[in-house]
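Single chain ahead, written as structure tokens, the form predicted on its own.
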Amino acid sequence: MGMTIPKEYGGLGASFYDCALVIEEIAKACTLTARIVVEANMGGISAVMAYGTHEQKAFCAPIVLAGDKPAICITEPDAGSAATEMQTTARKSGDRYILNGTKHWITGGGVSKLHLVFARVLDENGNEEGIGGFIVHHDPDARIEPKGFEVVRRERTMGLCGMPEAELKFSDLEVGEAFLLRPSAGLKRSFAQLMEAYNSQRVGAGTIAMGVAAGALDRAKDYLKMREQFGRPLAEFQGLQWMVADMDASVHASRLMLREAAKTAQVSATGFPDMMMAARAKLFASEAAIKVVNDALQMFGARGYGDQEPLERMYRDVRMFTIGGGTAQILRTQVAGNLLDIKTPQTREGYVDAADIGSVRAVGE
């Protein structure tokens, strides 16, 4: 827990690329532990450290250091992957800002203690100044949540069950001037520059998903030596010796693809992951880990299928990696923008040409 967060502050200080290897050997073994440590590593506080203040830094870190897992609350129930249509909106009021709105998918709603809740800044007069970051600390401990914060409901998932989905609403929540995160760019800029943070996260989600893949891969192997079948051990069956070989390419191939991500921070000027390789990388990790994970629980035949082994939550756990912190196919309109020098919002309006944001070409229906 809090790994990356710099050593003044009571971290490690350590890289992106060093909690990556950490993330893929929890992983192995357990889907939930590793998203929490990439959450408590990468997204929410890794923005609070690249763009708080001393004082925002020094809030956050040691909560973080005890164990806690900061929710990033982003979503809305009308605004998934167009996150820049959110409703939420804060409103200043003279040293605070008045938060109203309603945020749905939150992992660790209201079960974090650390909330980075995202809004309409509006200045007193109603006026919008762009999108912003609110650190919103809400301690589950002490039994009574802050006055304007609600936990809706929980949502029931699939996989990964041991962390809540929450919907959370915040009516009339006061939060102080000084917990709005300011990157330099200003508030017009303000989502972009904090959206960065999002990079790292994706390098972190595609290294679990990776992770649950060579785990399962692990898995495989050591069945197919000690399950006989016919007189000999499923080893000795080509079929499944290229199954095996697949597998093992796919895991391995998204091991290289993750970590060549995670080391472009190093050099990068925001010191996060660069957005397209974060992307490519993620979106393959996540698709090849499903497939993985399917071919393993296949191998395992009725007993993979039970509860006796840990390859059916195995494969349910990796199938949300496709879908949260970017779906596979808004990341493929992410790379294929990146790749054509296009801007692609999805509007109906058509598209913006990267080289000349001011021309507009419509497309047909």
Contents of the next structure:
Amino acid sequence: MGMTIPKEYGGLGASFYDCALVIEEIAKACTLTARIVVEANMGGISAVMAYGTHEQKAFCAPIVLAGDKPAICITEPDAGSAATEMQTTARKSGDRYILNGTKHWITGGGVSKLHLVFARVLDENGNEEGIGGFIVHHDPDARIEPKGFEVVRRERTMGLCGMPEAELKFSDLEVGEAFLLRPSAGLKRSFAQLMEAYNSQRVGAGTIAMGVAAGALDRAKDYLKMREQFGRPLAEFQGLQWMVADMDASVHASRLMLREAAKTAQVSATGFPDMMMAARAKLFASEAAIKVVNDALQMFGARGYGDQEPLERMYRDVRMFTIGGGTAQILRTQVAGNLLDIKTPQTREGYVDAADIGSVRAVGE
Amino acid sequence: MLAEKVNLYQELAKELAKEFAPKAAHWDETRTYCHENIKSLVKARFDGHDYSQGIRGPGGFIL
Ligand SMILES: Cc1cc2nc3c(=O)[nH]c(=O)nc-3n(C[C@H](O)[C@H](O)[C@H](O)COP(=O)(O)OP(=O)(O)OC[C@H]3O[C@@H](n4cnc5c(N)ncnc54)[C@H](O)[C@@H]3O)c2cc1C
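Could the form predicted in complex with the partner chain be shown next, to go alongside the form predicted on its own?
Full complex below, order starting with the chain above.
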């Protein structure tokens, strides 16, 4: 927990690359625990460590090092892929902000103590200043139960069943202004800067998917050597050999892309992985993992479909990685925009108002 | 240096994974959060507190 937190705040100061190596190994064994490792090192906590004040870092680090998996709260019922359409507001009132709104599909909702809540920041007159991230602490065991913070319900998910995915409601929740993360670019560009931190989370999520796939492949290889049909080990059938080769190529390519993306954090100006490389790696790894795990399950025949092997659980677990943390479609849009060096506004107004009509045609037609 | 350190983190993660694997089905079936695993992660801290015995990096460095 917190291996990427800088040493001066009690962590190890490990790189995202180091962390990715750890995540892969843990994901081979337990997807749930791997997700905790991701969120205790990347995403929300890494945003605090990059953009927070000394007080914010000193406040958050010990909580994570003691075992908390911070929650990152962006998605709302009417703002999924279109995250910047979020309706949650944080209105300034003296030295505090008053938060109102609903977030859903919040990983760890109900068990996480630290929350990085994204909201539209309004000044005292109600004028919008940008989207900001607020650090909210909720820990009923320690009787830290801020008024106006409610865990409304938990979703019933197909996979990663040990991880609560919850709806959170904020009703006049008061947060001290000292808990607003203020990236250097100022509030107007705050969301974009905070999302840089999300590139680390994407590398982490992609690495979990790849790790699950690598684990499934290992199991499939063992099974092919052990199980016999037609008087021969399954491993001797070319139809299955070629599947194994393709699975290995997919896992290896995913691993290389993810590690390459993780390494860029060590040289980038932001301290986070490159956006394009992170998006491309997560896109590839998440889709490849679903196929690899599915093929591994196939190799076990009926045994793979039942619960005496972990393949059916791995398959359910791995399915989420093309959805959570930026869907495969949104990642494709980001990658394409970067490759073609064009803006890819997704709103109708974006197309109509875009300054560069040439690029509008290129996307819209 | 990085290569040594990287390997040590990975070795430590492999040790922890052995502990986590048998319980993965339990968290899934019971839909419970793995507080127990978190305790192990905190204890390990990835700085060798609990796993200092017998874990060696390629350069012979002991974690
Ligand atoms: C297990 C899980 C954990 C999650 N954890 C968190 C969390 O901790 N914090 C958090 O804030 N959120 C979390 N999310 C939410 C996640 O980020 C959103 O589900 C995701 O951004 C997509 O939003 P949506 O589900 O509302 O789908 P929608 O945005 O409604 O999209 C529906 C479909 O349309 C596609 N689509 C949408 N717009 C476009 C477009 N412009 N071009 C092409 N296709 C498009 C999408 O790719 C998708 O296939 C989690 C989700 C899951 C499943």
